[in-house]
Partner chain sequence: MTRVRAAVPTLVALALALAVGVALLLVVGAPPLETFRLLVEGSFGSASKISATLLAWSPLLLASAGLVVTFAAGLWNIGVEGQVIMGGIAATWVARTVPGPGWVLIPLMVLAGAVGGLLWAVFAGVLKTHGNVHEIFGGLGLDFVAAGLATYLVIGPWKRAGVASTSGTDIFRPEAWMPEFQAFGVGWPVIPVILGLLSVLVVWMLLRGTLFGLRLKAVGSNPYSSFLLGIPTNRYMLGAFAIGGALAGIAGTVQVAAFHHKLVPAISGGYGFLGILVVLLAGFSAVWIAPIALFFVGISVGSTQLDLQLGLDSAFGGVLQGIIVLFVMFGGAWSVRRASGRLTPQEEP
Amino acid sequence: MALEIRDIHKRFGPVRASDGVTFTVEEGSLHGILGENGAGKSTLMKILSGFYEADSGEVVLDGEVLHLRSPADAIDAGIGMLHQDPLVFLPFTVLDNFALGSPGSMRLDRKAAEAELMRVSGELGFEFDPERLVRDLTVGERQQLSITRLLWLGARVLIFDEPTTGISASQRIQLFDTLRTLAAGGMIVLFVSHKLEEVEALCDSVTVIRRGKVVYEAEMPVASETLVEKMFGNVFVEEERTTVPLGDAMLRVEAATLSEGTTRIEGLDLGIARSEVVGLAGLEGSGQRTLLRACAGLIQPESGSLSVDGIELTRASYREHLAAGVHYLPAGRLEEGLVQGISIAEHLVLASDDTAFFVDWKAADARAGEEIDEYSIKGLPSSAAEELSGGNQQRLLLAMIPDEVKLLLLEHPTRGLDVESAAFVWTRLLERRNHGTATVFASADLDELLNYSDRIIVFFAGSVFAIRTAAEIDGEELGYLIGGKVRA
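That sequence in the form predicted in complex with the partner chain, only its own chain, can you share it?
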């Protein structure tokens, strides 16, 4: 038995998420799929597990071409996927979760299901109380439940998408043992990760994906340097890095503990100066967003203090942060930044501090025309937000930032933008920096981090892993740090 992936293509609009992916995984192997954020790993796995249909290409298991139109098709064919957040129904019991989606008639035979649960979980060495609510299980136990269920449904290929997110060290050891047992028993295990160490510790072979293409395939072990280079490509820093002299402290975070979901940043001390640009590096969900949201006042620190330009904001609300000159630009431009069905002119009215009861639409349209020219937005004052391209949405969001901003917080300011739009965004941001605005931005783009930051804060597994001066490190070192390793 072998799993063959043949020339898979999948596009989302202009983005080629899978661009001719081909590779083969043999029976009994523990195979790593490595790549940075947005490389196309998740898309490929969702195609294998039936969540997306490929535009073209074939998935072949044991010599048979599979037609995967839904997750149910994939499971019938023997391919099961464990998602980052195990798909379980929290208010249900362990047994009900196990029996959900079981094949056969509508009638639910609880007795038989329980016997099966005990048999399959026993073979794997898991212990469950069938009547316990899944809500009370740890993430690791929920994974075990999902594995048990998928095996019972006849999975021969198991896909694990970033399975170590949010589980403890001991659970990780147990998970890795399970994966080894499964592979030794003749299954195909795909381990999707961007954590170098885990792939090195666990996998027999590895496929590296970058920009939707397979760029490297090898049997393990392989030198870390090779993997880093293949994952991130050659990173080069532009020569014309500009800096301005830094001013006094603008943002001051002292002994702060920030917590949100599975992310927990403890005892963070951070001072950011007027005119300083700080890049937040790290894999998605490593804590960058938590820091930005805490600085914006969207989550309150559990302890410690936070102030902006001398104004104490530790317990202040989001709107008090706004009033103090903090501005936050989230990653979801159309989900968190703009409002669908509302035009460019209307957005600029909403963002302005004009509070007249009746809106002067003539003046609003005129002002929108000016901003459209100034920010080179391709659209009309009456264009709705959803009609704009991603780059133009970002330009509109930039136009909506008030003039007097002390601290600008940005999530992925150029994600998905073409080169020209990205350069435009940074020209505007650096103008603001030159006028004293302190800037903190999260990015997955190493070039962007190295080019524009004064300092880079690297997050790993939900905490601050390293803080470096950007001019003193190169792309390779940053790649190591993001993968949770310090270069020897």
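Alongside the form predicted in complex with the partner chain that was just displayed, please also present the structure of the form predicted on its own.
Here you get just the chain by itself.
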């Protein structure tokens, strides 16, 4: 069995997302797909999995030309895709999600479906309670459920799009073991990632895509410098960490009780200085998101007080927080930060403080063009938000931040971004720090927390477990603290 991608072309208006992509992957391969944000990786994977239809070209599996017009066509042909955010129905049970889309009669034989769930998951070493609600599973467990379902449906080719985003270190190890097992069993596994170290550790071959074209193919191992040069066209060098003098208190949280969903934080006292960068670490649901949303005015403290630059905001609305100089960038770029169906120019109009009754669209398009150049967004003023890659969506969100911000709150600011895009984001954020903006960000990336924070606040089970100066802590100790332990 071999998967052949032959001269695939796909355009979105004037943008050539896939421009003659051609390569072959043999059975039993763990094949890495590398490229910067906007290079065309996701578009190609969506073509292979039936979400998009190619303008021209062929996908051939085991000598058969496939006609992929929907995800159902793809899975029928033996190609399944695990998305960065697993496609599951949160209110449904594990068993219901497993059985969705399965062939057979209208009535589900739950006993037979449960037997198949336990058989396939058991072969992979996964453990599920069939009646557990999927909303109660971790991201890693949802991935395992999706893998189990795709294999049951007959997938011979599995596509993994940034699969390590949002999962724990132990779940990543288990995922990698699973992928190795699948490849050893003769399957084709395509591993799409921005993380060079993961591709180097896992994959036995690699294809690099840049600007919609295949620019490099090789058997692993390959030097990191070579992969970076092929991805970006030059060898990218990260800037050394710099510090600036901290000012007086910008954010004060005193004796606060914060509650959202199942997360509750009691008696929180916190002070953050002007120009300080504070990283929030912890397992998902430990309290980081709750703190960020409380500081943004999206939830109000049950007790205690919260102020920014001396302005009392304890019971203030989100709009009042904005007026006080607070700005929040959520992790869900399309779900919470942007609006699907409207253009870059329209987003910038919505984010502006222009109160004119009519919009000068000629001026709006001109300004959008300037911001596109300034933030290196790969798109046009007329490009809709959902047409942009994740990295370009994040660049648009950065362009929408007002010039004068006192407190900047960010949730996973570089999740899913390649190394150059992540560095660009932090260059922009640190420029604001240099002008007095206090920055608080939550991240699951230990390197990001250590490289950019002045202090790191570790949450565990709804409370502040530890506060450390970033310069005095290493990744191992931070990992212990996130797990609720102190290194001996």
